[in-house]
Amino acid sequence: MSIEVTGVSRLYGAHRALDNVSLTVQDGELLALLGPSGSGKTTLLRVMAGLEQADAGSVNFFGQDARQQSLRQRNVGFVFQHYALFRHMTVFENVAFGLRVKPRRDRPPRREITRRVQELLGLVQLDGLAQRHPSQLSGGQRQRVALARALAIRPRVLLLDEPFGALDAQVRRELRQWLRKLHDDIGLTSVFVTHDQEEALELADRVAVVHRGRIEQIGTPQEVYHRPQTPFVVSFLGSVNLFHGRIEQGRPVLHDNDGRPTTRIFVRPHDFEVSSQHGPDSVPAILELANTAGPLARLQLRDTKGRAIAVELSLERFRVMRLARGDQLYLTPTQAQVFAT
């Protein structure tokens, strides 16, 4: 394994951002660490890259303790959020510093220095950029740019730190395509912090959820997605409708008409039976909105009591049924994911 994580507990003050956090990254691994913000994702990455020590337990890099290596020494690519790129620089400065800063025994040749930036350059798509300045490119060129820089070392791990998140929406799907190939094409072991739930699904090998300090769950995109282990991984990733009721005979029941809910059950919006006729499971509701607009039809309905319930169908479907607003459906669980109250 590249990098191992033991019973890391970090501290400010009173709060404590990492709660005895463990985990490994495997070699040639892509894992994404997910969350909201203030839980503690960022913190660990740090404390991963030596920016940050941890107040308990270790780090190891490649089996040897981190903790006794210098930064260099762990020979860490880390990527910012917002590029931290030097801005009186042009681009091939930008990208040859981490090599020029070498000490002098390690430092390779000026020859070698522009070989290795001309090769990166073109790796990242920015041939001809070289003599621009930051402020002369775009936000996705920038962070480019920043990924050149951190690969420039030739690291051993890359680290980075909400990666897409300063970028527009259309420009974060591109990347992110590119990074997944770019990481591929090199073999590096990478993590990165974010909390975009899609980035994290569509672009990791595995997914640790972090919260309050805690890795609620880790494995790959389809275990934390359709096999969420926690009430807060099933709420976090991607939309979904909180019920209370209860489990017979290996069904789970939405309503809690006498008063014995027993369980907290979670239903994804494409995880229901529509139907305009009553059924013995279903929970009566009136369509209020459908949007329509995109390959599903996503409807707002509501039930007796009140609550809002978000449902997905297909396009076909929708139109089969010829919906309308105020029209009263029952609502059957296909699949559903529950928790002791």
Second form
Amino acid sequence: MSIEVTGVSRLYGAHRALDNVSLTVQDGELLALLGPSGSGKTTLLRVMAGLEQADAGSVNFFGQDARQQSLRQRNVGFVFQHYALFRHMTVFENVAFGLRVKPRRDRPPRREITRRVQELLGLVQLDGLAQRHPSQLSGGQRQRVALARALAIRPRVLLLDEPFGALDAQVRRELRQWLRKLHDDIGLTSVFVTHDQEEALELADRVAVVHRGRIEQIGTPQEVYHRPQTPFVVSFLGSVNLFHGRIEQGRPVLHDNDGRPTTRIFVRPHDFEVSSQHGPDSVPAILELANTAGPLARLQLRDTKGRAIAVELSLERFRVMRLARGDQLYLTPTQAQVFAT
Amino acid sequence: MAGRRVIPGFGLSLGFTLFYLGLLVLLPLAALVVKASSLGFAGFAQVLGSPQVQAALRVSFVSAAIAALGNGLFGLLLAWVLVRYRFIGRRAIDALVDLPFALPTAVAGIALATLYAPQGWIGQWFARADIQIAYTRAGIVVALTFVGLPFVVRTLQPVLLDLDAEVEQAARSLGASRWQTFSRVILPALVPALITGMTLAFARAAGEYGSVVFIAGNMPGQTEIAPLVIMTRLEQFDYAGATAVGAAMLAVSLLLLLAVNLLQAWTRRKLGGA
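Having seen the form predicted on its own, I'd like the form predicted in complex with the partner chain now, please.
Every component of the complex follows; first up is the chain already shown.
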């Protein structure tokens, strides 16, 4: 256990940024804190780093109470969302900073510093840019300088705040894969914050879904995606349709025409069986829009009560069915997440 | 110039800029040089060679330099406090900083002279330690510090506001002490603005007349500033002599400003600019 957060709360005035949060970061894992903006995920990361103090609860760092440790003793590598590079220093000096400010007795000799910085720049694929200034680098390069700088102090944990937030989609995807590989190579316990569910699911060993200052669920990407424990987790991890219905003989019934609705049923767009024939428990709906520019046909339908339903079909099936606007279709969920109202 | 600009008329605006600068700045300066040159080289050398003029030039520039250094130190502190902390009366203090700009310099000079005179509120405490401030070079430095303060504070404030708090946190998380964070991260970011502010304060102080004459004592060779020498010569209808001293001040100022600009360019290169 690298970091153990127990019952941590953090208040900003009357706003509860963190509400009794407990979390354990396993040794060597890559953990994602996933949540919408304002959910408290960055605050949690900053409390772990010691950049912010908890109002209640404790943070345990490798078996030691973190409150008794200075930032230097904690030895955390922190990568800031906007990199926070030292603008007046070269790339080399940025990376060397953490080594140069060490107390004299711990400070490596000059030659060792040079060697280690070169090694790190090689690791983040920035050899040859050592004498540049941050203003002369692209966003992705700056991000990697920030990473190398954080790694230079040989941290026990690496914490990253929205590491890819400020990059464009292409660079983002590349850097994401690169970071995963780097993590596998050096095996450093890492925690990163993101609001992008795709990023969290693709990159992390475990995902903690944060909402309103609490952790809604924590588990592997497969667990949180396929076995969400709260309505929020379902709706945050990808688009979803919400129905009010009930369960009959173990099967979800999506309409609430007869009888009182007793459950909330969430169905993902690709978890529908689409048919032009009426079936048992199917929902009738009219096709309004079809977008076929992509790997799937994305349909927008409207049910008899005027509610929009999003459905995804394979392009092949879409063509075979010869669907057109205004068609009457019947939807049957093949898979659903059910929560009591 | 082919690309479309938001504001049109490069030719027109450049022409106007040159005309305006020429009319307001270059023409009077040229007149100064022309008038001074009417003395001829020998006359020029004679005016500048006089011990009184040399002493006055030295007093002006040295005092201005000391005042600028002092303003650099305390202006930085003041700007820091005004930007970084929230306290009651902050806005009032912020407004006070501009007062040396607004106050007629003569008023400031008389006020300072009264305060720092041996019987004055502040001067009497120094007088007990046998230190005299008013009517000495120390008094000149006090007055020049007063007029130069806003330049440093006002040039530093926006830069300090712009400093990213995360950069400091980054330094701290990398293990830097408070002092290391300040000296290695914050101060280098401020140096260009600090140099600019101190240069402005220096330039203003070197030519300052109104506030200084009241507190300086004006002893020739001791506490007489160069602008006063110019005034005195004007009153004696020695226009050429006055302009000669003026031209000398102009030359020294230009050289110093040039040196500062080179220093500025050098630090910008070294610190990576942005």
